[in-house]
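One chain comes next, on its own, written as structure tokens: the form predicted on its own.
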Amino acid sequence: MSALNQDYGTSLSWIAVDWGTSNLRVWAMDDNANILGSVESPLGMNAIAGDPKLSFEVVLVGLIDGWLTKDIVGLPVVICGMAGAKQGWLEAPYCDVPARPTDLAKGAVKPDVRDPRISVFILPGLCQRGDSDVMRGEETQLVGFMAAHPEFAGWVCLPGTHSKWARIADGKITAFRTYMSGEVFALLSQHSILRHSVDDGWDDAAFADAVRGACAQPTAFLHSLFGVRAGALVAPAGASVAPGASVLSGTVIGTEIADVLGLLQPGENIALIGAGKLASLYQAALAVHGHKATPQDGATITLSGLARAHATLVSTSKEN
């Protein structure tokens, strides 16, 4: 839905972005966190970086300029995404874990704007010192998901190229981990032997089969992948072989489920943020494992993370 000229007077309170690497979205909210408008756009952070005719500012007043009225002055925008990054609007740097989600509405940073209509808080990422790891956006999606889920305890997955995991108790996000399942299938897939075996063929038994024996044997994890290209060459000839694709993928999403399997302690529970075919993927790994997890939509869940960054934000404002 797009709002790019629609006047929401005193209706509109604050906006939401998520700017994302290729990608952003924006959302008008009045004071209840209910959405007015919406509007996207493919200027992530990639292209304003790679653009010098354009800026953060410019590209974000570009979208909103119609919601703003001429009387509006130091409007709240919360956002949160690459437009913290290094190569982004102003870095936000990270928080450490653990983390609760005041103390990642506190670690805004406010870039300097030109327009006295708008005033910009950009919210930082994670780390993780130790064993080492960073995110930038998933974050405030964990946020939306705690304030829907006071009382999760366990491990929280976020498909995507790089998956995060992140675990939440008392809440708190006290850990994380990331695996580059998405890029290291589509490397294998495209760009080594594997990709004589891959085709568009799919099979959920087979699939189902190698999460488990993914589980059963994690050490073999190099052993297994050749698999993929070797059962097709020795099968007798006419005989039934499964997809490639089907393996493949059931072997790199179920050696990750193992090692967060390992990590689970006794009460915990999985859930699952995300949509389309890689949510559903990730959904049969689990079930194969005995764990319900119902994809639940990420956008919803990153306005839910921005609007209780925005309520932590005015409340300290109000202390100041």
The other form holds:
Protein chains: 2
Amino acid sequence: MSALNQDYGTSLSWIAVDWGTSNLRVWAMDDNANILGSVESPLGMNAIAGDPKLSFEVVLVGLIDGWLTKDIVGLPVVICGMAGAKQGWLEAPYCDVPARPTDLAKGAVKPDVRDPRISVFILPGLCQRGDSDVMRGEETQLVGFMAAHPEFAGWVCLPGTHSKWARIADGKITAFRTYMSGEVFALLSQHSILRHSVDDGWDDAAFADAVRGACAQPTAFLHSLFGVRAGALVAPAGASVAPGASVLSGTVIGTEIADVLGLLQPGENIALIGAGKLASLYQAALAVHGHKATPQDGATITLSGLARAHATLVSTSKEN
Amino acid sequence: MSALNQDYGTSLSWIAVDWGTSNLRVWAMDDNANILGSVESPLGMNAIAGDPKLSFEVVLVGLIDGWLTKDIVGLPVVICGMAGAKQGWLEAPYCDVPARPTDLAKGAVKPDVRDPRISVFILPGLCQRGDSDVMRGEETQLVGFMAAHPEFAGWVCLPGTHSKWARIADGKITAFRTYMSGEVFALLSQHSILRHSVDDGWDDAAFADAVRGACAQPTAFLHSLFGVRAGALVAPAGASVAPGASVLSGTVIGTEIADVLGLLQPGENIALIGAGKLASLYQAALAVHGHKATPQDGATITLSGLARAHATLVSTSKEN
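We have the form predicted on its own; now please give the form predicted together with a further copy of the same chain.
Zooming out: every chain and molecule, the one shown earlier first.
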């Protein structure tokens, strides 16, 4: 999807950017939160940090130059994600939990830019002290989710290499937990002794059994892993063996979910943001425990979160 | 240590062998369980499986040929470890728990050998159905431990790449659990995002804190891991940060120990078999929970287990 040379004229009201580690996504927005156009690029934070000829402003203006008519001045560009990291465009210090969406918007930093046509706001990530944790980018998805579900109370799950679970109550993000599940699954299935037990085979029932097993022994993760291998070794000759990938995936995701379920308070709900295979696995694992959570599209929710931040920034600048 | 050309004459009563995946160790023994000599070799199971010119008998006889006078016939050679695996010399089917030391000895298999001077016994490993688990080699250490501590009741820990914990009661190995702690620590510290947080720095107090933390949140392993990184990111500027290796190691070992402590029954004890840095870490982690466990040398205990198996095999052959 590219809209590089599209001139939106006076409809163009602001620009939304989700700047990740390995890619970025940019939307041209009108005054009524309609998408006029969008563009994606592989020039995430890591690519820019690794190339002295690139800068965040050069990359951004290169993508949106065709949208910017000559007479535009100070068009708001609202960015979430790694552009605000220490190694990013300009560090946007973490906002502490508990945090309201407006706290996040007010924590935005403004890098100096050479191009007078844009005015850039970089949103902060969230941090939690005590039980140390950080996020950058997902907090904007949470803000988008809260805009669509203002009464929601409970835990929102964002599956990924590092899954995030955030507790939402009374219009605030009150706590969150990162789980290294995706990275641990990848390392174990590709580089540990369990790689001999993992192939393309898959069985939904074996996955569900492993999710149940992880909940029955929630402290036994490091032991349960070895069962992926031992299960095949102790099976009677000729017996069918559960596919290792299903068992390993169910053990990892199931252990993560068992920990969160232990924190769930009466009356709290669970919501799921994401798409594709991974979100479906989390949906299936939650269903094992009787929780119905339909995955909600992450990109739409990110854009909604950026729109809410933009609205706060506009009203704040009018107040001042 | 080499004693390849030593002639022990009629003192030589039997030969003990610990044949692992990546090396083997051989002892010349007299009738009173004294060590006459010993020899080590890197020709473990993997080296033999990878070289068509090698066989287990060729490797073994090559090491002990100098010990065997011409008139020796059928000298007992008692072997534990991977020589009994499916990919080993001859498969010695797993013995089920609960198992007595005599059950293990009676499960030994006898491969055909060309050299008439030796008579080879390969001891079986242990397996557990239900909560699937297997071991090969460590069961002989457990037998050696039980010979020295006949009244012991509780859990014996054998730290390693895959740590083993076995429950011993009434002269039987009743259950056991493998933990992939060593391999998980190595993968995380070398290949995950946590590698940026792990260097040569070490702090005993930070290790102990992480052990306590793992016990306070025993279901949170996949989340606690991320704290190794997040702890440094949320620390105030200028604050000292706990060395990542100590925190990661304490989290991994502490999670393993928290799971075992949850299984410990009143009156049960904990013992530790091993040596070096890793055994010291387990000793320190157990001390955090008030368990005093002095590491006992593994090689001595293996030899004691092989001696007990030899005694059973000799008395069984006299009975027959």
